[in-house]
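Encoded as structure tokens, the following chain is the form predicted alone, with no partner shown.
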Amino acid sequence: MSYFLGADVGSVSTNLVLIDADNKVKEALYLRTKGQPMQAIQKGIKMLRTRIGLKAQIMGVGTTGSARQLAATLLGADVIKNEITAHAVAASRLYPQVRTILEIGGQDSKIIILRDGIVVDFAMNTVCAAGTGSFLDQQAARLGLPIGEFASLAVKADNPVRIAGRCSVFAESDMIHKQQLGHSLPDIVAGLCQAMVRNYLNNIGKNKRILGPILFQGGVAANPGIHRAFENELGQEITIPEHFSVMGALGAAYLAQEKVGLTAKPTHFRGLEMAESSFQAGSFDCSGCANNCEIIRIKQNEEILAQWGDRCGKWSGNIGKEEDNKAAGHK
């Protein structure tokens, strides 16, 4: 009855897992955010609640992902992490020989490189759209098609055709123009499949050294296509963990795990009532200086619970009752 707790909150997917005392996965939740992280999470809450019971307790709660503070803030993080050091750890402790991880989620993209058990190079692709999951939502959506049909047509494909993937325009252009040649729709999903796996060999695994055993982490590891892509590029057995979807999560878990056990302090977890807690987020910019800081400030009722944005630490060091900030003099 006792549990760590990872999140990993991005723009695309918002992922729990609970490990137990003995690094098993009791429960794993992916969850799809819709731009509305503080509701996916108090969602994700609510359903691990109806699976544990109120009388389970949460020992230690790490977040990750591009929205890992504002999740930190929310649950009463212990442990807060970047996806690259999350997504390492659950990888080296499921496959303690894993030399390549190659991730692409819904947002992003990334390649990590470990030798023995240590993160020496990284990659990240934060910017085009072109290698990430969201590409291939809306192309499936272009078709008409869920995402989970759309991904398994590419291993039925003859023939693929190319499709220039550098850019996600370009690729969406060519395949409507591919498709108007008469070409079949799963020899044009297997060509963009390789597309995508070629762009992302050429960027984010440029001149790095991708050595076996090879992990595949992220929602798009379910893509049979782009898998069967990638061992053919590299030639190389490529291994999708059992949690592929939820790795980062797994990571900030067992880290949340390693924490506490080192600190031997308690908690400091909200509570599984904190799904039925309210939440409000804004910003405003700070004048105080030339800077112009944007300040991102979450409450609950009239209590600040966390305010982040500044460079100076004006603000993130003053949280609490709203009035009593306004009394020191801010705003």
Contents of the next structure:
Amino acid sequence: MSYFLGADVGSVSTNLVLIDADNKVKEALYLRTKGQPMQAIQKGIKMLRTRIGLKAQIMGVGTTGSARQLAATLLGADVIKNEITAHAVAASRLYPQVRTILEIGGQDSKIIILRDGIVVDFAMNTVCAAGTGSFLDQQAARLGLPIGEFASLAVKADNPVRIAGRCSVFAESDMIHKQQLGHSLPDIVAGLCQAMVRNYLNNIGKNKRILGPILFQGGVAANPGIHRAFENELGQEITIPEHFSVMGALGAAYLAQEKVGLTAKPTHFRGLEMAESSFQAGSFDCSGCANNCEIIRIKQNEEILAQWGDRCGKWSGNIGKEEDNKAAGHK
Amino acid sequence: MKVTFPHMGNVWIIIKTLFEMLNVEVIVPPLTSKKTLDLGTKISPESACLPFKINLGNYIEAAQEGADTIAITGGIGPCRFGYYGELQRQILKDAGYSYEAVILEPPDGSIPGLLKRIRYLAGNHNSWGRIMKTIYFAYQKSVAIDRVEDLIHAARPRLENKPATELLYQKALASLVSVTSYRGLEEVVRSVQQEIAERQAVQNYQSGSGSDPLRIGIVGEIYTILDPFSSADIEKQLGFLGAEVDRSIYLSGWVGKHVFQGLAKGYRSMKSYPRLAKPYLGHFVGGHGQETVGSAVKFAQKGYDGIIQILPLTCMPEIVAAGILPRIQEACNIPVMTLTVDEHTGNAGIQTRLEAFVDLLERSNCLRKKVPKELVSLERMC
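Having gone through the form predicted alone, I am curious about the other one (the form predicted in complex with its partner chain); can you provide its structure?
The complete assembly is shown below, putting the previous chain first.
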């Protein structure tokens, strides 16, 4: 069998998706990144390998997410895309009629507006992470609940309390205050969901014409409380796609398929054995000029796979064996 | 007296020329870096805008090199910038840097007051005729810089060897720093033009002429669009992503409007902006809010593919403009994206948005099956 691989490596989760020749999702993995993206990617590949067997062939690889460059280096990607495009591609492939995508992930939230299958506008949270998955995670941990249980609590609420959702720090103190007053936990959690949705629509959704059909995706779509709050606030039905938590990775897989199909070149994939390779990441400050760029360097054994972070291109254009770099005058 | 001034993109080249040709000792602050911003942020009010913080950082770094006098423009009610000079002087004094600040603005609209300040900076050894001649030369240098920038904007998406294009740009700027004759200015611009044309010819010969790049108009607050450090080098990034950029404000246009009161029109005049803005914003809102709206209309009318607005967090005039841009987006059917920058802005976040924006423009262009336009010749620019 042959597949296309999509990888979305974000702050909270590392997602891998395999699609087969008929564009069907064969495997979808949702793993926690836990601050170690390289290990998470290798672990994911290992898991995929046990499921599909070593004989399976990967025809193309796409990466996205905040660690897309790192993931691309490790895997040998054919296409590297930003999260917004990846999410939009996945959604419009599965639901060609979609006109609005609400996406809430670990540390970012975005809204994507499409018309006739084309992205016409988007927005992403800028200076504030209030109302993203990390905050929900943090609150669940504070209450000592697994995130899944925390999410389903909101549905049991009779009378959601009003929580200040403008800022996550104030939201937390407001929640504690409401607890101390004696409100029930489901009411508080439901109130938090409503506050998050209000905050999202005021910040990200500002000046955007939110028209149906609407899709809600990203890890937070697993939370029925948020889903319901969105439906109430927007006054229409909101669809959650089957693979809501891995839509970015799915988009990356579609993009890889597009790219490989267009150029008809063989994939750059390093092979399923990459799970066993040892990669080293390091960084150093370049002292070549006043910019003092921080350079990231990824090595496999003694070979430099990639370098980035420079503004001038002196390092990123120079990969290969370390000796070669020395010969070229770099230390 | 050792004069210094705040950085704003390539402005330093012009101010350095101005003072040096008048034989006034001038200290150019070290180019703005992360360290500059850290120094400035430490002593700035938290809600001041990014330019304010960078200014202070520049002054501190210049003080370490011996500067004792700040020359800064002011103004009556452009935005909060009007009182930055005095405020910064006081903050610097509290922080232990005793600077003298010469604020070039006509207080109460009095021209003699302004002239007195210019005379103070220029010293007694310069005649008024000489001062005026030098200011005019500096202005012509700003026109030359704008022309070079424009050529580079066109070259970035078209030439394949990106680092070589950047090198060409840096070399041109370096030679503009020391030029002291009108002929020298013309020569630098011409050599850049020629170099680009030659490279393009070689490239066309080898791989055929490429497709037409996307065109993106950059509008917004003057400091952040002129200063690559504060906009995370957005023009370069977009160039690398294959887009040709143009911006609403060029240095010489601003100088022409404010220093010569419209008598010199600059390389890109800003004159049409208020008229174009009128249907959306009929009056001055401080800063360049009205210009942002007007230039967005101009870019839309000229058939640009998209518009990006850049503003420093808490910038009131641009917040007003940002509220109006969605109406232009709708009326002119052109994608608009607003980027807010401050000292916490990460390059990764801007990069993601720029990539997504370029994807948006590319995908919609290619799905609309636009007929490819004629390859824009670089000569039309000059």
